[in-house]
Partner chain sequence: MVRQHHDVTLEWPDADRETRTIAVSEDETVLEAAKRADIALPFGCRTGACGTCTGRLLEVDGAEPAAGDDGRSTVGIDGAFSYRRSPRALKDRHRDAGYVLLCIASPRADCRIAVGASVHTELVDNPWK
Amino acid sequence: MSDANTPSDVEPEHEHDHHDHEGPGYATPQAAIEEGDREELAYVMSLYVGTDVDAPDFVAVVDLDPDSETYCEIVDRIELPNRGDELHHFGWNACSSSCHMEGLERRHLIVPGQRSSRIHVIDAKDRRNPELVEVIEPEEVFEYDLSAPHTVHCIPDGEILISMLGDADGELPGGFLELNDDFEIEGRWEPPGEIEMNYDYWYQPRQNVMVSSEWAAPKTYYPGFDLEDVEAGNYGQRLHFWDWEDGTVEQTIDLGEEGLIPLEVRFLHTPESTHGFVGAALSSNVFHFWRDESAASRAADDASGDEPRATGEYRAEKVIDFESREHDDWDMPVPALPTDILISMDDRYLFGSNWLHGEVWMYDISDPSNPRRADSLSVGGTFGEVQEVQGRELSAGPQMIQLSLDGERLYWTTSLFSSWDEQFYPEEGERGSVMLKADIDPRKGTMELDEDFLVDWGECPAGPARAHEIRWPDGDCTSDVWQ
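Return the coordinates for this one chain only, taking the form predicted on its own.
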């Protein structure tokens, strides 16, 4: 057991007045739960990269209103102008972190292409019929010696920050690209050289901290997964804790072999909290991290004269471990590969997906240093007990997940990355992805597969497509941050 403080122990470091809430989003996470409407639409990254279909990627608008005649259907497609972008992750121009910015709207989707480094801006004022309004071409990005855009977060003053996984040649180091509120490139957010590898990030402005994780150089992971790259140390295993205001790394934690390929990283939604989690995909573990205030106390005790008072140090500890499983078709035990995690808006549950094993799971994280397994579903993937829904055979395991604001519906898609799909689930490109759903009972801590819900990317007009990240029009559990 760690010596971490639980969220209830954490005291705000400063007063934050929510009476002047004028901007986009919600004043608090609890307000998002209480005031947010049920999700009626989803925007889903959809791509043809790595399939036999010669068509541009698109953003799918999916009808999630059970009272609608088009429930479970893709009701609109925003086709992009070029082929081969490999849409992956995306985000809003504004979220709840800008809740005091009067006049700012959560209206534009920022949609990067992972392979092309092209950045698209989509106006979603008409929620059912968004339109592409602007494109930042790759050459404009390369000018800043960056490529392979990944995580998009708005930042509190209306600007947009994008993690970039490589330099202009697809090698290391990566960094961060900043856009202004007119969707123009401002430049690099951080001084070059702060990190080598990059992937996902999350920030807690009230704590003046940002955390980022590591995948690899684009030229390493683009062709597919190669075990020799792991042995050569070409994949990441570290977390970086940044000074949010200065844009500099304050502390790096090497998670070791137990933390290979740390991907999605989440702080709790409570803005006073310094607790969070990261899923280490290849090692099939989840780490809890937190700021150890006792380190500050010890440093203060040792300090004398004008020495500055330390502000604590971050710690990380493995708290969930998924065992590899034997399979006749594999020469080695099959790792679970937890490729996505998210935290419910009330900070009570951690959800995740084991793409290779075929499992979605939920852990009670009321005590974040001691997660308790609440429930799971075995569906799709290499070992899933459910291998078809409504007669539709599943091609891959659960991958990108998204949870309703009230924590009662969990959705997921099945594509990871085109070349990795081809390697582990080649049928995904032939049949297309699916979107599935589970009903969650937060009070009991249970999940139940909704076998009446299926959105099928195998039936797209141009041919089967892959489906990746999911967003709600009015905020969700993986894009909203509070200050």
Second form
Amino acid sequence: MSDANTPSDVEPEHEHDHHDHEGPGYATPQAAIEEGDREELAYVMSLYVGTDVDAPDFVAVVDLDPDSETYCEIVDRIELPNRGDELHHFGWNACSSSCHMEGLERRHLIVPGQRSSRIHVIDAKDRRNPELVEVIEPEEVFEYDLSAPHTVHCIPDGEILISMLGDADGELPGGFLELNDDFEIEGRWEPPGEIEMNYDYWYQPRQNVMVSSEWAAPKTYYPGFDLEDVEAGNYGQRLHFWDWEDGTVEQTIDLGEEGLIPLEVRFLHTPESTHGFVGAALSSNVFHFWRDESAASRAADDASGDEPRATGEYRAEKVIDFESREHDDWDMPVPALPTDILISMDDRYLFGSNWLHGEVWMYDISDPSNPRRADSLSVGGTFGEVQEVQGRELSAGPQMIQLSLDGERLYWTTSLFSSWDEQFYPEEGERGSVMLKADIDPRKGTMELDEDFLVDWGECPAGPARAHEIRWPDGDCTSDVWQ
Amino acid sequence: MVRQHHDVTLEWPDADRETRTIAVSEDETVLEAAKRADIALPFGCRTGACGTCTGRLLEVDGAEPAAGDDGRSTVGIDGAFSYRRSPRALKDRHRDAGYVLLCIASPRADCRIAVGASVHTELVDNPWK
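Next, give the form predicted together with the partner chain, keeping in mind that what was shown is the form predicted on its own.
Starting with the chain above, the whole complex follows.
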């Protein structure tokens, strides 16, 4: 277990001194909005795995500076040493959770291969020309009986935690792998047996809580999506709430049939908050979760005087429901499949992508219990009103999303997972992915497609590539955490 | 001791690529032998969990694996390969239909296999379409 400097109790006062902000990131989410520059570069996971293109996956460096001659172009590609990785999600060695750590830099990208279980470390000190500096080979990972690395977050002291979806054989249970600040495997983060399925996670250190979600065993989701597996109960529907300091599960919530395949899970950015959201992809819902302190009162009332006082329980409630839609070419109603969500840095809007329907949407979550649909864009996918941009036909729906720190520009890519892409949008393998952008007006709550913006992975030198998760060099809405 | 080899013919059904025949030792996998012959086949986990390397058996020792009434092949598919580990990415219906994971399979007979990314996509359909 990490020796992360986290408070053991929920306290209004905390030891983290923002006046001594000498480390990476920003002192507060509001500081990120005010002090963060406009994003001029994006790092984007780019992949060839599963295709006949004889080339390794790569990290694309995309020029997002409208004043640049190479705007909307992939200006650098960090090729990895091996084929077969399936780059998927990635993260920084340090974020705003370490803003007190003098000498620590947000400098190294930790880039796992979802299929290979290989973990790459890329030095991005030169933001336009990052270079690969370390590779942790799969056999080193398998020694800890883990495989299929997914979400990468830094721990506030410079260490790195990676959610792992399977054991060394690609079966259950998954767990968490911890790297030290020299990018060596420290070991398993949690005691064995805490969870079976794993997927995404987010932590809120001031509340001493981590939440994790569930996809399935790697051997289940790797080959593609099979309804037989749903019927057999091989896909997840639970959220796990952890004691962040102890690394143990304190509470598990079964979301039921309306919470099938809970994927991306986000706490609000403000470190005091216990509110968050998770998208249930297969059942096409979004759940709000929060810590119900009144449960503490009830528990305390029921307890005898000698029993320890309970400190509340987490609750989860479905707050957004996307209806399936009929399509002439499909035998059954098409589910929306919301595969990614994020929360704007000011905690005002929840954004998401309905990959099958072809929609990006924004909900006002000022009252997180009652999200209000603000706006949406119908683009790509099965029903999108816009099916081409600049004459470039879109092959799939919006998938991984990323928002500017000021909340005014939403970007997205179109690949979900290579085998699932082949199943639902087989043409994407032939045309490659695109990256698109919408301009957001946070004041009015509106979004508008920027048809001048298009990055095309169909034109990569080795052949069409898929594009997945997006990160900004200096922090973003899906990786920064505050203490 | 003489190492036993088998001729494995690789065909790309949906790609404009030349059919290749390689000698594969009984103690190496088809994927390893292909790499040795500088032939790129798709792969991912290399442990039999992900199915990225899936091939489909077309012929064993000169006999086509014709499907019987129950959809099962009439030639011994399981006898054509020896697996280093359990082929976890394949369900029973896939194994019965002649699919094989080339990252962990070593041949026990001369055979012809459909390979390439399109074979993997045969494993599952879009269930709503």
